[in-house]
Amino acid sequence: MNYIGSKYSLLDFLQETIEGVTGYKTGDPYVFADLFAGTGIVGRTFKQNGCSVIANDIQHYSFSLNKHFIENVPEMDDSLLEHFNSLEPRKGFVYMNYCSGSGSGRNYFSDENGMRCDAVRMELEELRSKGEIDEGTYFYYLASLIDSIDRYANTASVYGAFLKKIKNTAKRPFFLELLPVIVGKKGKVYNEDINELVKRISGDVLYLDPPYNTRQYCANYHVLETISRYDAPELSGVTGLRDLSRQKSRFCSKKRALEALDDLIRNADFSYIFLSYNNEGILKLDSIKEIMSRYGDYSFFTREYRRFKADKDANRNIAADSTTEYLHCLKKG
């Protein structure tokens, strides 16, 4: 997934860096926490180095995602795939709110791809309920079904906003595809506020991924997540967004994010924690560098990378084409 904040170009130096300052190597048996999980990459690549990762994201698609990646292990039932591909569309609650063939106004799929969608979800949830699958295997097709129909969306990248008219990459007929099985120990994720699940858990390494500015995932994702829940709510305005109310970040607000990272780092029981955030982030450096430095031995360190654009348009009169991604690194005393 075209994700923002998505360390992916950055695994390298994490890992390096986390190497470093811990002195773990690939193959030891650490504990590892990646509490603003995303898509799930960070937690992964751990899980693959052989550490049992502890994931989590307040965003229900994320938990989709990384129950997915981290919990599952191989060998995972893939037989399932061609049933799901072959099922009659259906006009359920994507193709009724997110497609303008049923009149929503909204044009986030083609029709089609929104029937399918749905003939999938359906299927899917009927089958778990029957007690035909088991958690693994439901999360497993649920993950690839987000990961899949994403690739198929009409927007210019988030779900902020819908194209007027069907773009030629989604007008492609959707087909499910099933995403990796990551090989590794079956880690834990769940989908909670960070600050309070940081309370009950403890390890060895703590990696931090907040959000950067104001902008909440909840709103730019808002499709997905319901696509993950599949709860039928009531949505609004010409986007049709959801009741974000529950899933806002502090870490968004100027006002809110500073006290809730010391809260945060503050109750972290973990050896080492590092934190991501970069030089345009609304936390000033030095703020994190003091907070940080209250607990135990401070550093940082730093790597440039290129710029995640949504929208080229809209980012145009933006001079710089990279930012300065800062890991913030504490020793708890």
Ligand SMILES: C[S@@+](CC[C@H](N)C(=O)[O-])C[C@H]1O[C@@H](n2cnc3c(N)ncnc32)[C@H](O)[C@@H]1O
Second form
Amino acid sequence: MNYIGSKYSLLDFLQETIEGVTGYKTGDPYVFADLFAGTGIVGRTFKQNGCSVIANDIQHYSFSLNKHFIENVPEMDDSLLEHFNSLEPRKGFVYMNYCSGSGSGRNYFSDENGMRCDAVRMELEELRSKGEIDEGTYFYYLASLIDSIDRYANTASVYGAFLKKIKNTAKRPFFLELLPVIVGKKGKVYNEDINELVKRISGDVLYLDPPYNTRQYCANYHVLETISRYDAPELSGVTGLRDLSRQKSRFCSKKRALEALDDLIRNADFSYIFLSYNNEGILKLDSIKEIMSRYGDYSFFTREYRRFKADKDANRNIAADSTTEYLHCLKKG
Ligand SMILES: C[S@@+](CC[C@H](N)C(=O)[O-])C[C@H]1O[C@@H](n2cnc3c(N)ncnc32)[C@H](O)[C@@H]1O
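Now that you have shown the form predicted on its own, what about the form predicted in complex with this ligand?
The next block holds the full complex; its first chain is the one shown before.
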């Protein structure tokens, strides 16, 4: 998934630094927590490397992706794929609210693809409520639906706005494709505010990848959130936002991020903590250093990083094509 802040291109840097600082090697069975998990790419990588992974994210679409990547292990039942892809299109919540043919005034998907998405989503819920599929299978197909439908979205990048005309990639008929099943130990996934969850868990390595700026993920990915929850929320405004009041992150607030970080590090019962952040985020290098140093031995490593393409929007006044990624490290005392 093309996700804001995804660490896909920084995986080598993360693995090398974490191994260098902790002395743990690939294959060592330590507990690795990825608690701002997003797409799940970091936790997936450490699961593959032999870790017991705990993943968490406040967004439900991320929870669904991680339920599959972290909790499912081979062999999963892929025999329903053909069934899902041959369902009759249905006029459900996605078509009625995110497609223009329904009169919603919104154009996030072509009419046909919105109805195909509804057909898969409704069938999945029906199979689960009848007890015909178990939880693992449910999240296997739900995660695959979220990942697949995102590739047919009629947006410039995120769901903050839709395009007026249906673009070519959004015109292609939607087909569900299955995500890979990650080999490794079955982990544990949560869908909570990190500052609450951290008080109840413990482990060896805590990896933190909070939002870097004031743009809330709940607003940028609200359509995926609703497809994941499928809870028929009341939508408002031209872009059809759901109520975001309970999902707003303190890490996106200039006033509250510092206090939230301090609370998080203080309550974390982990031997090592690693925090990804860049040189343009709302928290300054010195403030992070100051907070982390309160709790043990602190160091940091850097890597140049090419900017996510949505950041190039004309109305954002940032000139450079690359940013400096920091990995802040703490050995808790
Ligand atoms: C920079 S992204 C993580 C990207 C992820 N490492 C990846 O590679 O895909 C930050 C994530 O933190 C989540 N988040 C923000 N505030 C949170 C909070 N208070 N508790 C839990 N998750 C939160 C967002 O939903 C978002 O998915």
